[in-house]
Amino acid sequence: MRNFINLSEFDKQTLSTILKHAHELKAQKFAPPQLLKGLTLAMMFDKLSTRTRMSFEVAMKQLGGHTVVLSMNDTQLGGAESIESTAQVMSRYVDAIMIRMSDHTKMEELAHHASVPIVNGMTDISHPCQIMASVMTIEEKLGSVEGKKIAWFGDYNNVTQSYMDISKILNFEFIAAMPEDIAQNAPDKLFVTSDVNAAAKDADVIVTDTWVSLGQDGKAIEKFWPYQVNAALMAQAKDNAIFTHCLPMHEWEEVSEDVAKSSASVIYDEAENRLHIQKAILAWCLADAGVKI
C-alpha cells in the first residue's frame, strides 16, 4: 500500500518525484488535471485545523475527486470498536484516509489494517505534507535543496523531527538552536547547538515554529525568548536567505513582525503550497487507481 506516513521511509528519488510533480500541478492551478475523478477522500481529524483540512478538501476537489469529513467524536475510532474493525470497514467506502492525530501509533496502526492508502496530516511526532510544502517552497525560492543550510530557531517538535529526517534524504544540513534541557533529549542525528548566532551563520533558510503547540496551554516560554527570530539574528544569514514558518504563528513571539513581515518571508507561500504538494502525494498514493501525473 503506497502510504505517506514517515519520511525516513522514503528514498530521494520518490520523494524528488513527487516535488517534481507539485510544480508541475502549481503551474496549472488555474485549470487543473482532473486526476481523482470519482476518488474520494476521508479526513478524519482530533485537532484543531486550518491549512491541513482547507489545502487536503480543496486539493482533492480541485483534482475531480470529493472529500468526507469527520472529527474522531464522529467515529467509532479510539471508541468501542477497534481500530482494525474501523480501517477495515473505511476501507470499503473511501479511496484513501488522510488523518490528523496526535497517537502516531494508532495511526500505523491504521494503516497496517487499511486496505487503501493512508496519509499523515499530522501527529505528535511527524508532519510530512508540511515538511514537503516547505521543500517546495525552498525549490522555488532558491533551486535545489541539496547542499543548502537550514537553520530551525525553539522548541524541539514534530516539525523539527520531520525536517531532519528529510536533510539526511534530500542532502541539506539542518542544524537546531535550542534550550540546553531541549536539546540533552533531542534525537543524537539532530546537529544541535544552543548558539543562535552560530546556528544562523550563513544559513540559507531560518525556520521557526510556536512554542507552545496545540494541547500545551500554560506551558512556561521564558527559556525560548533568545531563540527568537527578529532582525538580528536574520543578519547572521546569507543576503539572500529566507524565512518560513508552517503557521499558525504566536505573533510576535517566535518571530518578530519586522521578520514576519518582510520580503524574505515565505510563510504564504509555503502555506499555498500545501495545497500543492498534496496534490502530488494524494496522486502518488492512489497510482494503483490509475492515477497519473
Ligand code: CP
Given for the second form:
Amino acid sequence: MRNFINLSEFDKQTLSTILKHAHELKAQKFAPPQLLKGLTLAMMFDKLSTRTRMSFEVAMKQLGGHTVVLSMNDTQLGGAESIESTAQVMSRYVDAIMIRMSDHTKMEELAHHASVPIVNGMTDISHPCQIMASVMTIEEKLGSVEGKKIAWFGDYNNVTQSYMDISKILNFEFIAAMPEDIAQNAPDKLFVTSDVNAAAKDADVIVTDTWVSLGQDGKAIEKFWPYQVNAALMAQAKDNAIFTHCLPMHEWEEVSEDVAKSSASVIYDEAENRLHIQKAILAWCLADAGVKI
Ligand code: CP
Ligand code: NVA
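Form predicted on its own already given; the form predicted in complex with the ligand follows:
Let's see the whole complex now, leading with the same chain.
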C-alpha cells in the first residue's frame, strides 16, 4: 500500500520523483491535468487546520477528484467505533484517506486496517507533507536542497522531527537550536544544539515554528525568547538566506514582524506549495488506483 505516513520509510528517488512532479503541477496550475478524475479522498481531523484542509481539498478538485471532509468528533470514531472498523468501512467508500490524528500509533493502526492509502496530515511526532512543501520551496528559491544548511530555532516538535527525517534522505545539513533542557531530552540528539549563533552561522535557510503547538495551551514560553528569529539572527545567516515557517505563526513570538515580512521571507510561497505537493503526493499514493505520473 502506498501510504505517506513516515518519511523515514522513503528513499531519495521516490521523494525526488514526487517533488519533481509537484514542480510540474505548479507550472500547470491554470490547466491542471485531470489525474484524479472520479477518485474520492476522505479527510479527517482531530485538530484545527487551515492549510492542510484547504490544500488537500483544492488539490483533489483541481485534479478532477472529490472530497469528503470530516471532523473526527462528528464520526463514530469519536465515539465507540474502533479504528479497525472505521478503516474497513472508509476503505469501501473512498480511494484514499488523509488524516490529522494526534496519536501517531493510532494512524499507523488505521493504515494497517485500511485497504486504501493513508496520508499523514500531521501527528504529534511528524508532519511529512509540510516538510515536502518546505523542500519544494527551498528548491524553487535556492535551486536545490542538497548540501544546504537549514537551521531551526525554538521548540522540538513534529515539524522539527520531519526536517530531521528528510535531511537524512535528501542530504542536507539540518541543525536545530533550542533551550538546553529540550535539547537534552530530544528524541534525536544528532542534530540538536542550544547554541543559537553556531546554528545560524552561514545558514541557507532559517526556519522556526510556534513555541506552543496545538494542544499545548498554557505552555510557558519565557525560555524560548533567546531562540526568536529576528534581524540579529538573520544577519548571521548567508546574505541570500531565506526565512520560512509552516504557519500558523504566533505573532510576534517565534519570529519578529520585520523578518516575517521581509523580502527573505517565503512563508506564503511555502503555504502555496502545500497545494502543489499535495497533488503530487496524492498522485503517487494513488498509483494502484490507476493514476500515472
Ligand atoms: N501548516 C499547517 O499544517 O497548517 P494547518 O494547521 O492550518 O493545516
Ligand atoms: N507544530 C505545530 C504545527 C502546526 C502546523 C503544531 O503541532 O501545532
